[in-house]
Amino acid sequence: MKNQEEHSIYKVSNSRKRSKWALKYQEQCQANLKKVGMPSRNAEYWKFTSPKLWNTTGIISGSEKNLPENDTQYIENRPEFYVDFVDGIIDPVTLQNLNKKLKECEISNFEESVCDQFHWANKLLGEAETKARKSYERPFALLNGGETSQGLFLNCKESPRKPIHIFYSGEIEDKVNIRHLLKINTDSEFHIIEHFSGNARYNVVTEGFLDPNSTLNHNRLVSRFARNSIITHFFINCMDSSVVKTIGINLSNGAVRNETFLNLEGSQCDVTLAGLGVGCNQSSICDNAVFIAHLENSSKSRQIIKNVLTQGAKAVFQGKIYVDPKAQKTDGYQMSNGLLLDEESDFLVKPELEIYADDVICSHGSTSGSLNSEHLFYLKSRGISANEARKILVEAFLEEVVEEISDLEFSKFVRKEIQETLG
């Protein structure tokens, strides 16, 4: 793995002049951010947690004693297809190796792509992010667009045989802006898995464009080795009969916010969003803001959120299903559950339905509570210790989300990480 100095040299040597389309988008982001400003607690979608948590630098305060000593073992385990971002800088060796192996996709790094006047991304960069702003302002996405110089542009022309993994790691405690752009062609299926660890304060934007009858599987694991605040944006545009499944796993002691906007422009789309969070102290915040827009007929959406909270941890879920007048026969489902293991933790929920069609099936629900005493008693009566019994019940509570992961190897890894976090 390259060290930080080598990566810095790589970044400087590739700082060429950006093309007109890339400069235009960057300038638009800067102008829009200046106009709307950074969010405050007065903003509707920021009233539960302070945006300052994602706008400062430094390791998580007050929780160092609960952080793992190092993530060496975690970041050294590598699958067949992967690319590294070390201290926010893409590792050129892993990118080159991925390009050699992955013949089904056209892959380039952000900085090289935006210097190409005729790159395929010139009509797509910023399009999904701009549509996401119609639901509410996304200042951190604008901040990313005005500063980004790292990321992946990936055009999936055929279905790769295995998932592509992206590993974020490193030692710097500064902010890191990363921008990914995905294009999934007709009849293609693509699976991407993100792994977050290290000390950086990440601001990651992923824009995706799905052609008709295409599939995108996306998994995000914020591991127990992530030592700083993280904000992610997942903005996806779906055409006819496309399928999206995005699953987020948060095991960090820090503040993590995930903003998701799924724009179902086509008919008969099928999207699933699932997420789980394990919070073990006061600095742990798992904040999910979801907006799913049904714009055409006969599409389905599912949202499943689960959080386990203890020692003053907090989880937030703000989920909205929007149904356009043209989107008849929409099927929308939303469920959020919080498992509170003490009196100090908080699970804050704001579910929303905004429906303008009359032939739809839409529902939402939310529950919060503690472990079932009868279940605990049953396990203990079978000779299982109280601590082990609680752990078994917590893992069972989270299993519904883990089961949504389609890659069996990764789901096995996630179960192991959950056990380590709880243990």
Second form
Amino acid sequence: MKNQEEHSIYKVSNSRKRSKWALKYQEQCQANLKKVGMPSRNAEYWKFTSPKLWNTTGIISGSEKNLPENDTQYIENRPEFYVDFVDGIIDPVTLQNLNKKLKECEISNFEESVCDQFHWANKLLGEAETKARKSYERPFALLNGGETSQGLFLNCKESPRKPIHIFYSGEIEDKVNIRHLLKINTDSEFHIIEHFSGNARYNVVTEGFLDPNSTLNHNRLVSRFARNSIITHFFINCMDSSVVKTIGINLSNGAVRNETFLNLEGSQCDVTLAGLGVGCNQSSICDNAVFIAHLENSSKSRQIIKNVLTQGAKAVFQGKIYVDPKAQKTDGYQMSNGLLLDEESDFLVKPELEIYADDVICSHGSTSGSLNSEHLFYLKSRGISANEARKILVEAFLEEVVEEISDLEFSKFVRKEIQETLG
Amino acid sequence: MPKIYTEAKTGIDPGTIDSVNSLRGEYKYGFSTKIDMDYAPKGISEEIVKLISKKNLEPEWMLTWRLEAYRRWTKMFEPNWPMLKYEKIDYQDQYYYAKPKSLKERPKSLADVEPALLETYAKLGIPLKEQEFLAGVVGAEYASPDAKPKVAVDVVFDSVSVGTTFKDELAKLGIIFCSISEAIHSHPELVRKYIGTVVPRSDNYFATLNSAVFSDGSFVYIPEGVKCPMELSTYFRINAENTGQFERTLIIADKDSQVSYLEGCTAPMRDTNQLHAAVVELVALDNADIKYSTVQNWYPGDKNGKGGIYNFVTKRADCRGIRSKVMWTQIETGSAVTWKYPSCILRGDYSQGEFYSVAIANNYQQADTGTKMTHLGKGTRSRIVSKGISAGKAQNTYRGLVNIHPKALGSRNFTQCDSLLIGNRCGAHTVPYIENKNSSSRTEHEATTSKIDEDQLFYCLQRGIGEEDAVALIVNGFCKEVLQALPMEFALEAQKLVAISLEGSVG
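With the form predicted on its own in hand, show me what the form predicted in complex with its partner chain looks like.
Shown next: the complete complex, the earlier chain at its head.
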């Protein structure tokens, strides 16, 4: 079995020397990781799920729903703009094709970029991560920073007309570190969609820098074909009037943790975070850890988390809205809902507010429970079978998140995938 | 005797209101009484624990119990997770035992109590109005007992209980209401059976410290089928300097019984911080109903954050019986630092826990308070309403846990925590943990943070209400849900207290 290090492309590119700024960053990550260490269960940020899940291979034995041949459906209907990561290694052909088609963005792969001493990212790499570490330690991101050689550096100068898809797939069961860096320039709009499948234990870090008045649309689909534990980090720095919309869909039966840190450094930002999880298995863990820092006035943030749980699945949501004394007129909203379909599933939430400014409107809500029996009865009384009725209600429950997806093709695809997962 | 005693019989007496008004913005209970005190040497050690036990003439089992707690405490660490910043406490620089000298012999009635002590009560006035009731006891032989609602009072002064009222009347019904040191002698079987079963000795740093050095507190036992005819009340006061108060309260409500218990606390103004680490244990058996109300008004420190009480309290109720019910109501206006999470273990099927709280933090006060509801029995219900108000440079945190066990089928929780910010230098934080582990149970949580509504304020101002009064009015409206949960006479006083606590926070 080949792994990331043994891959031929990796070896070739590695023969070039990394430039100083990249080496410095890598060393810093390693030194910091040494200092903070890998998290233990005692750490508050890991209260509900054991960090071990992401530190050791936790391959899920393929259930019937996870037939690998279905993976090909991705390959058959490829979107216009896409990049492939196979076994954690970028497919250079797809990147070349993308670069040919896409004139609005400057895209390069990680290993090439870090060898360029004057690369546009030389001051940005690790910046958003450093800010995120002020809220909580992010040892898995440090681990990624110390080891990674794969990823995309993407400088968006104008708005591409269609979203860019990134596909992660492959057979290796080892860990895979991938790091992306996005820079969205003023007045441009960028949409990125990530698809996770395959056997690898992914650790993906995405750092984003939004210039004033720019927009980042981000969707992440962890498909039912992802068979290992996955941890993603999404660290975004927002300047004045920028807009972020990040939507995570998790249909995997493995342990998935998404750490999101949105740093609203500018005023009048508008950020939306939505998360949807369907857990149908005891090994299914959907863990969302969100930190939204309002540092300047008049920004708006909205979080919606929906989880459907059955057969011993577990969902965790730790969300925090932080409001700096300077961030007057902040509008923060957070809602987490858990739908428990049987007695074995767990829904654990910690929705936090930390507020130091008085002229704000901040609220959070959280509910958990089973399907409303009256709704079920209504549907059944109209001749819909109990099973069908349950399905309709579950889909309706999740729809609030799905409808947030701005790309119609993708939302259609997500709906289909949810239906498949629910069976 | 001061005049207010005689006027006290109709609602809130005008004297109290006047004295409140004349003292607006200041801490009303900041006087200290010069009483000769009997101190144990400063610091904590096994010898001190033995001395406290000896002073209370405790049996051997109690001493062993204390010593085990002390040994464990020496190996424990102070918790660092609360959102509180305070100077490190020097546990060796505290007196763990202080007793008014005149109380070498336990007084038979309040008539035996030193006049200086009684004067202290006279000055205290609201919120508990003990002074009038205490006076009522002194003159109980000739006053008509039906003249006013009765409240039986136990007073704990520094380390010891100085008097309990209406004891005989309660005894007729089989109710035991006395100081815990007395209960250890007179009802050892009950104390031994229940003490430490709700808050174990090893529970947390402060509870373990309390287990080792607690000197007194209240003990209540309501026998089967008895509905306690009057409010029971304990009044705590720290008087001596550098003294920690470590009281322990144990309330047992036997099957089908009912009791309402009030607790009030004050302390003199001191430049140094004083420590208060109490433990309250409630046991509710089948169908029992306990209502526990607190008005905590310890000295909060001055405007610059100097002095004030460090309040570290462990309060827990165990709803052991089916359909038992516990209701916690707290008005937290005092203390420099508050660390307090009155909680309910809903063990009995269909048991019910409620928590109503108003926490007001002004100037440099810090409050980290909330509740824990642990649902273990079937069909258990809990309701949490928490209102936090921050003004000045204060920090107010709600920290709560709702845990629904897989076996707690059909359980229900509702949580609402609202925060109000007055001024832009204070903070309001919400840290709830919600853990639902079965599908037939439902949890609901909602929280909001906002400032005083400008329209409401404008409306009041326009009608000639001053800004401070308007703020007090609006805040009282904000807290209404909780204030309504208090016993009647308490609620009126609490409203005043809310207004006083917010003095100087506007403008």
